[in-house]
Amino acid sequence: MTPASPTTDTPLQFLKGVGPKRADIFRSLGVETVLDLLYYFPREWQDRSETADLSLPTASGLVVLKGRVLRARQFPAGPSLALFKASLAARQGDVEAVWFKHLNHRFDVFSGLKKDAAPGSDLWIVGRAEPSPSGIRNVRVEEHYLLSNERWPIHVRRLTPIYPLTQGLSQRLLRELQFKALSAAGAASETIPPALARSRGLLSAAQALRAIHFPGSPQELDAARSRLAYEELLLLELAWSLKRRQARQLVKGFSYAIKRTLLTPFRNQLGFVLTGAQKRVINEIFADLQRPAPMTRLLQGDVGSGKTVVALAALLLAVENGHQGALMAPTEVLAEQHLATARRMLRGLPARVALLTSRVTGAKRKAVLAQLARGEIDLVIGTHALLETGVALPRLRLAVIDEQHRFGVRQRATLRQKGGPLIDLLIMTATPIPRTLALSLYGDLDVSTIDELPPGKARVETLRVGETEALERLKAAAAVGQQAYVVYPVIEDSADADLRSAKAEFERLRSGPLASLSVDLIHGAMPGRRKTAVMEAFAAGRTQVLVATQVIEVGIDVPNATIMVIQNADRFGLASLHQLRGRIGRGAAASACCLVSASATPAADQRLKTLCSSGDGFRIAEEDLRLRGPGEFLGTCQHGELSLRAADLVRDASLLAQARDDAETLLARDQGLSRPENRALKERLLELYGRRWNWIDLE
């Protein structure tokens, strides 16, 4: 039975207009109650003020107007497409409204529209138009509303919410459901303690929820978003602060002694001297490992700064104390590269190393799993395969995760539990993260930074050139015995005619401009053994030019490779371009990265300019954050796992600082958040970060 008026706890299927089938669609989005729906925020807000003058369209081409239908008819537009045109008389002048639809032999796709747009009907239309010298006369309609429908003010002549959609949902439906749900907003609980909300000048929860969906003005929208963002950030900072406090009280029950049985010979046979930064970071990690509480440390450093050597030193400390170590990488290529590096650096040492990825199958996989379970393997290197339920690591005491931004919070927790919940954890990233952001993303981690590159590394010149010049530079390098990469954004040809593919270009290059050179191809869809064989041939110098996709972005170390040509460079993100560039300049010879881009958007153009002007990974990371925001910078999985729907960690830096200060003050006054004024905050905190993720324990 449908309630007369919904409450925040009402299951969504009982909200008028939803029903069981749509409730299943919403459930896939994590929306199960009316309150969940209210917290399903718009992704943007469209100014749908009525277009005043058709000769002066908005920059977006958006047209919003009211008109009376004079005449209407359907036209064929191809074998499977038809269009419907209606001539509208509006106060701004006559306009042709056009709707496109794919035909269906079972029913008339325009049946509803023919009723709505019958001659004499009064309509609001929202659509796009191309400006012309004579003004707008044709509008491609995206939405239309009958003036006789009392709900039209929800959709037009206002700041209109635009929601993230999935199949089976429409903007019209979501807006109308949100409008109904807002009748329950007054009962939304106040999570933020009243005194704190007053001191920060925040809207009430009900006011914020109403204004985030249907703001009366841009100022009201800003106030609503700030209120909701602050609440998210306060909860996040409380969770991290509690997690840090609780972690410091834990005792892991095992220890490390620096015996030097493996570490000393390891250091002696490296063939190079560790940088001051590497030594400092190793000391920080070793000091952490020797404390009673479990280590949780982030190791960040630019490409080529020597993080792998530091990680291996930490893993060897575990091994020489009779423990197991694990190193998890995001891709099979990187895991195999780490294996090759470990075997080279640990050559002759009594440390048993094995690989576990999805490509390790059959009898070999069974043997590796059995040896791991018996504790006969000291160091296992792998991918997500290490997280599988059949993988037992009884002596695991130290786990290292490479390229953390490609894994989620839950994945690192899963790996940690392989050896029991109290093992030590070292997280590495070559994507430098600004400190304020690192505190929010990895609030339970201490941070070590390798801010010094090894001596003798050549500077990489980065320049934008045409393909002809880029290939001439490549051939000149090959003539003196050096090697090169040519990188493409996709494997196969795509519908985008301007986008070059690795497979097609590989054939063109080896039979055309680079016919005199040995050229090979590598991409992520190749069989594992083939990929390994290609990389081994390139590393050994048997291949002069490697045509590749982004699969080489991390972990590939060939010091003789001095030239990289990145085709369609505007299609890569700034962090990816910097990572790709890090594959060259790994030896002493001068190196060059050639960015080939026929055209670019202003944002892409800014990325390429930044890359050409700087080799500083930290500066590039800051710019990448500014250009793209944390959602893309971190990967949507990581950003989503922080439960941030209204907040943006870059844009809301000042709110973040306030939330961090307020969280510390709250916990200093009420460590368990047990006072009456903090109970709602505690309940929400437990719901998000306690019961759902098991991050914290306040119960």
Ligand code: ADP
The other form holds:
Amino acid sequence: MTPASPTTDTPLQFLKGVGPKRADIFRSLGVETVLDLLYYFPREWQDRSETADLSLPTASGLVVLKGRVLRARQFPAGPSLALFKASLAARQGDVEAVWFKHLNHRFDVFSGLKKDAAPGSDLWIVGRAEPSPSGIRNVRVEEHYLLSNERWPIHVRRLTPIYPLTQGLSQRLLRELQFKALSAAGAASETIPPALARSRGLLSAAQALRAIHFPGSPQELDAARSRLAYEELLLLELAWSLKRRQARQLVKGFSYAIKRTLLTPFRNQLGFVLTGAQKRVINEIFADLQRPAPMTRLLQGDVGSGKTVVALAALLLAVENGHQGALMAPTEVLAEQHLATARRMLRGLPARVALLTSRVTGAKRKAVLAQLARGEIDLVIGTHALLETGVALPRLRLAVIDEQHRFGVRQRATLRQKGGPLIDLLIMTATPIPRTLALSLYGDLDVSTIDELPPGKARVETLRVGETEALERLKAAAAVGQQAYVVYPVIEDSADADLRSAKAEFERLRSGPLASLSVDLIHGAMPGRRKTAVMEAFAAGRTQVLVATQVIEVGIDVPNATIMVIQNADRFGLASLHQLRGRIGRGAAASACCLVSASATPAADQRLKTLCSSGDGFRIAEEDLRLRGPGEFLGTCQHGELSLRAADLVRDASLLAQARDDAETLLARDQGLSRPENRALKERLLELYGRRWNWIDLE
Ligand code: ADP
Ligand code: MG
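Got the form predicted alone; any chance of the form predicted in complex with the named molecule too?
Entire complex below, previous chain first.
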């Protein structure tokens, strides 16, 4: 059955040129219907204006011309390669058109071409000019179209769409299918309510779809792209806003009162005064906790900004109120360090604290689990082990997650589900998100930011030096009783001879340059117990130098460590380097981070320069974003989760702000998006985000 002309819900399989096999390929791209196809956008647009003059190089390097075949023949070009040459007479002069193909002994790879490029045929060719001093003489053909086929104008003499492809699809097929599908675009329903579309001066959906695939001009393309980007961003902002609104209507069914029975003594024995920023975020968190709705708050603060104290204050408020609190760290070393900090700061206070990691085993584990289940523990500190099914936390009301990495919306949802939907959740991150992205990424979270470092911390000087100088500095610091880290990008030697490894260098340093010092080794492949022992020895000052991999990136707090030498520094990312550097400068003594790097690409060079010139995590994150682009910065999975095809969170920041305002206005007038003019918007919203994030329920 082939419908005469497709409609938007026609399954792709019923378009001419798509059989069941191709339909499967399209399905793997998420394209099932004609409408899905129309929303499968080009990744770029090629200017395929006809080449005016063969004596001039073209700006794009692309040659586009129409010619009549004078002669044509095949030549061997190697054991497995053949080429096919046709002399063409074109308005602009004569050219040699060349096609290369891999030979196949089962069939003639040029059989189609021999028909197309027979003498007398009129062809459009699109190709690359082979350089020659006398202008364009040879063109390596990428695509050709017969003038006798009326579809050639889809492909040449225009701004031509180039699609992301996968095995089994070609640009030609995609373009011709899109062209056909566009006849259904008129019926593409408008998602954006008409009044809004008018006030924002937007193209209609049909116009935008037509122009995103086959723009008449660069201006038309721009208008189409921002129309479609705006639609995506509006949907995203609506999803977030609905999620926030719905979350605010939930009632957690327990409450907090600020009693100060624990908080005041805690504050008195801190040994320092809270910074203004710490006080501010503690107030924000306390205000949230006292609301009827569960808290979902992100606490971001640069390394060393003092997030742990803030977390403990929140947890103590829970404990004061008879609730159970949990602090979850990404690694065992860190969990144990948090435990030590908590024990120290809660000395003498009636708060029962316990540790639960996968290293707490046997009888000890049994006892902790039983105590937790009976509600006899007020504050449990642990790792992902806390999420295991055998762990019962009946009085758990506040979970704090000390998360070293950026995480996706999906992971957050999973965590929340594990903890029970109605408990309070505080997520801490030491990886600042550039301001431009924070709102976009954490649109469904409330965000608190510690933007001030505690006083009395010496600045960390960052410099690029040779290894000899770095080790001299290290020895000088050791001579006055300070400690140091030497960090390597990999654990073991590999084929890459330029890359130094922690294990090999540990042997070299302790028997050579650092023989007079006590040197130890830590890396991610060591058993957990061993890692803890090494860390403890270092924290206690029994080891002077710790040779390490990136395992020490996270949260380790040894104030007496003042020197960090980072070897092959060019091999680390900007965010990692900044996190690593955060391990020093934690005490009052001046600290130095020595970047050692024998060779660096221009991009790596730029990273190292940025690091030397700035200690501000936010600025570094902005720069990181600029250098890497949002896709890589966020990780593709997160970008994918947001269903963005036309929009780019960084480039379209101002559209995003518009979309946010418009989403708020729409929801203020029509909370459930139930008015007729908003129905299409609601449908699309549920389609995109309803099931996937299990987020929005709009009955
Ligand atoms: P991060 O935000 O990187 O997790 P931490 O919570 O580990 O930072 O704090 C870093 C160090 O600063 C710790 O040794 C902590 O005790 C100390 N610290 C935290 N707040 C203050 C403050 N207001 N004044 C002085 N030192 C502080
Ligand atoms: Mg920390």
